[in-house]
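Heads up, the chain below is alone and in the form predicted on its own; it's given as structure tokens.
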Amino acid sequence: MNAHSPRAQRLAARRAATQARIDTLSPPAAPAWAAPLRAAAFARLADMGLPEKRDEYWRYTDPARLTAASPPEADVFRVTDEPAMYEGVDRLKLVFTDGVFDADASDPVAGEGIEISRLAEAAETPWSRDLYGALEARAQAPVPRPMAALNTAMATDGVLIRVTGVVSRPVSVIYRRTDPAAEATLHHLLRLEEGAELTLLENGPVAARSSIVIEADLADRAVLHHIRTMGRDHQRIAVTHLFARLGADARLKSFTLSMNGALVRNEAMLWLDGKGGVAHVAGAALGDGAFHHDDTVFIAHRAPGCESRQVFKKVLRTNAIGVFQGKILVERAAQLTDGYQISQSLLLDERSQFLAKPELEIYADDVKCSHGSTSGEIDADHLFYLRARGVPEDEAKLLLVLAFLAEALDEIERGELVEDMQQRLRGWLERHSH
């Protein structure tokens, strides 16, 4: 690249601005084994620069509020009219308050077939040393993910979970926020050994501005169910990343429910490295007013006989904006791939927007891949059908919206969790029906 070309000058300016921003940061204390891994993440960030709206995968979402030196203070939004999440589910609770692990509010971190430690205090183990930052670094090509590198460099806390057996009791990571000005940068590591199985639940408002990275390494035949609920904290600014490597016959299902939020961007990068792997990523988002929600997903098929699904549904009203960017990459060796991608929005008025960028990149010749994206309003014929049978209009609209979201919820395999999600969706729709 010519050093005097406009592109080179823009890159130099970005790197200079990023380095100036890095110079203002004070990395938190961390275990000694993580120090060189954090330094490598800082080097990656300095080389690529912080994201800008001109970047291809940021064109629909302005990253300025994510990269600003200080987040705007946001009131703590307290929910008093609905029960806490998963109250009827027997689970192991790990609580973070304002981004810091809260041992007094958490359950003892012990259980058969599972090992749990806290990132800020974790002793060195081969698996944690080899995993921390490794999948994030791998995910930087072909699309740079500078916010993930920043997280690796600056994570203040998180959990390290190693699973050696089938854990029937879900691990529930609960986020609580009490400080209107709190920021949080959390980094979780998951290592599922051969044949292991885990359900991981995440829920609650993390902070006024938060960054969460999950790096998950699934060995052959391992199974991970991941369910994240981003609740009614309508002023939050958040970016999340899920990075996962799947071995042969491994299965991953990840579902995210988002309700409101000033700016939320959820990224996922998954690699199907072993034959017969299955990766499903799904999400349901409901937004009203000053709501911007972005799902950006990249799934790479690198081995034969694998299956992937991307199912994203958004319900938007009153100037809310929904974004979906999804890609399926099928490499030459990944014959007999089954890839499916659907992104749809339901616009409850004429002022909301849905912006979609579905992509397929296929180098194998024996595959079954499809993608589609649609946006529209509630079907008048379906509404008339219900009204003609005596269903009140508000209830009829609610039923149609729930039916629209059902395909995304179908990715949740535990029935009691689906019921909890449906109750919260119904509650949101009832509150925002006028």
Given for the second form:
Amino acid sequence: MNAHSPRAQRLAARRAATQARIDTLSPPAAPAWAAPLRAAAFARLADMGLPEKRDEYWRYTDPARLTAASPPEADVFRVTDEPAMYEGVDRLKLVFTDGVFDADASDPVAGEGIEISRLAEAAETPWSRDLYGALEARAQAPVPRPMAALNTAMATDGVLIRVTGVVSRPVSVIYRRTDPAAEATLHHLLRLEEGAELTLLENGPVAARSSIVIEADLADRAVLHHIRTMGRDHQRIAVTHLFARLGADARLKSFTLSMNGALVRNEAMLWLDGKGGVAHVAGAALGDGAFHHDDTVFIAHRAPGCESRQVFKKVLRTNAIGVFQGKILVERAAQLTDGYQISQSLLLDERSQFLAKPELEIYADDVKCSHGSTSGEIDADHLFYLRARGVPEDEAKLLLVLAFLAEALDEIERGELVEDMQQRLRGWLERHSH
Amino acid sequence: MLEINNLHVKLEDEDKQILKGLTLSVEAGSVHAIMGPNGSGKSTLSYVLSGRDGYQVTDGTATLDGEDLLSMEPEDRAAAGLFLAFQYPVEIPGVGNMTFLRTALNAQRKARGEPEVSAGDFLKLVRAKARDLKIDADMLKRPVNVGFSGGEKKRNEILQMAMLQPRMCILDETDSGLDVDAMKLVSDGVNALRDAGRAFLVITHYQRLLDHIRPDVVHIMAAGRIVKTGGPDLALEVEQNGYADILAEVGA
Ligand SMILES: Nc1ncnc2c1ncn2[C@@H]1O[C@H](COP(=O)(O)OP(=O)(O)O)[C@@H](O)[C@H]1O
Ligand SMILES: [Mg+2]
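The structure above corresponds to the form predicted on its own; please give the structure of the form predicted together with its partner chain next.
Entire complex below, previous chain first.
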């Protein structure tokens, strides 16, 4: 590249601006062992620069509100009309209030086959030192993910979980907000040893603006279920990254329910490194009004005989915008890959918008990959059929919207959670039907 | 029970008149058949009566037990006792057959001020009715009509009718696509529902169905009107000679 080309000049300007921003930041001192890892993340960030709207990767989502030096205040939104999430589920609760681990509100950490610590106080262990920032760094190619590097550099807290056995009691990370101005940067590490199993639940509003990174390292035959609900706060600005590598025959299922929110970008980058791995990422997002929700997913098949599914459904109303960027990469070695990707939006009026960029990149010759993307309204024939049987219009629409979302909800393995989610979806649809 | 008087209907978006002065009266306890060539407006009549969008009534009336059907929402017509077995039942992915049926049944009962049917009672009832129609448990669990064969869809329509117990049943070519055995099942299902308080309007092309469901009155429809009305023999006449003679005779 010519140093005087417009592109080179733009990159230079971007690096300068990013460096100026970095110079204003002071990374958390704890834990001490993370200091060099944070410095490395800053170096990555300085090199790639903060994202800009003109980047291909941010074409549909303007990152300005994510990169601004400080976020606007956001009302603390209290949910009073629904029971707390996962209320009936026996789980280990870990609470973060305004982005800080809240020991008083959390359960005592205990359990067979599981070690848990909080990032801000975590003692140095080989696994955590090896993992912190490692998958984020790996995810910087083929496209840079500067918001994730910024997170590694600046994360103040998070949970570090190492699982050595089959843990049936879910770990439930609960976010709470009290401060309208708070910003939160959290970084969670999950290390699942061979054959280990864990269910990780996340729910609740994190902060006015938040960045959460999860780095998950699944050894052979490990199983991770990740179920996340993002709260109902309307002014939420959030970016999340799920990075996971899967060993042979490892399985990962991640599902996100997202309602409301001003700007949400959920990225996932998964590597199927060992043969026979299974990775499913799914999401249901519902928005009405000033809502911009972006799911950006990259799944790399690097070994033979792996399966991946991406199932993303959005229900959009009154100018809401939904974005899906999804890619399946099948490397030459990944014969007998089974890859599936579907992204669909149901537009409840003509003012809403769905932008999708599904991609397949395949270098192996014996693979089965399919993808599809649609956007449409409620089917008039379906609606009439239900009404002709006596189902009132609002109820019929509700059934059809839930039907539209069903394929995404099918990705949740625990039945009792599915019903809970359905109730919440129902609630949202009832609140947003007029 | 069902009174249709001088009904004129055109397409909403097009300047196309489909029903052109249709008059028909179906009394409680009776079975009326409508036969007629393709395109004569039989399905349009069934859709307009059940309240589908896309049609505009330009003249005439239709009442059920004296109530103006045409001003009611589709769901209110259903609750009032009107039922249409669709010529082409739609597939609805993601909506379970059972959920759908129970929602429909209880919505109708609620609209009529009747108590809801409990999950347990509903299950018992639907299983018994399904058995009669040889609809297996697996079909009940699947999404509405998804992956059903043509005949299965038609049997599913009759199952819904048996569950909802409507008083005015319109069957739009329920026999098309049915083999002999399925035809028998469907007819038995319909005949089991025949009683003094209920009426049927059976739209069909073929005499065959009318061998099983014996009509009291047969109407011939052409170009958006009833052009001839008679007894069961009229259906036999159509079967033997086609519509040409009748249409010529009435100058339609
Ligand atoms: N929605 C529609 N759009 C266009 N044409 C229609 C529509 N509905 C009915 N028609 C036309 O109206 C006429 C009557 O159709 P239909 O009621 O289906 O007749 P039948 O059921 O007797 O075969 C046909 O010419 C058909 O093409
Ligand atoms: Mg027809």
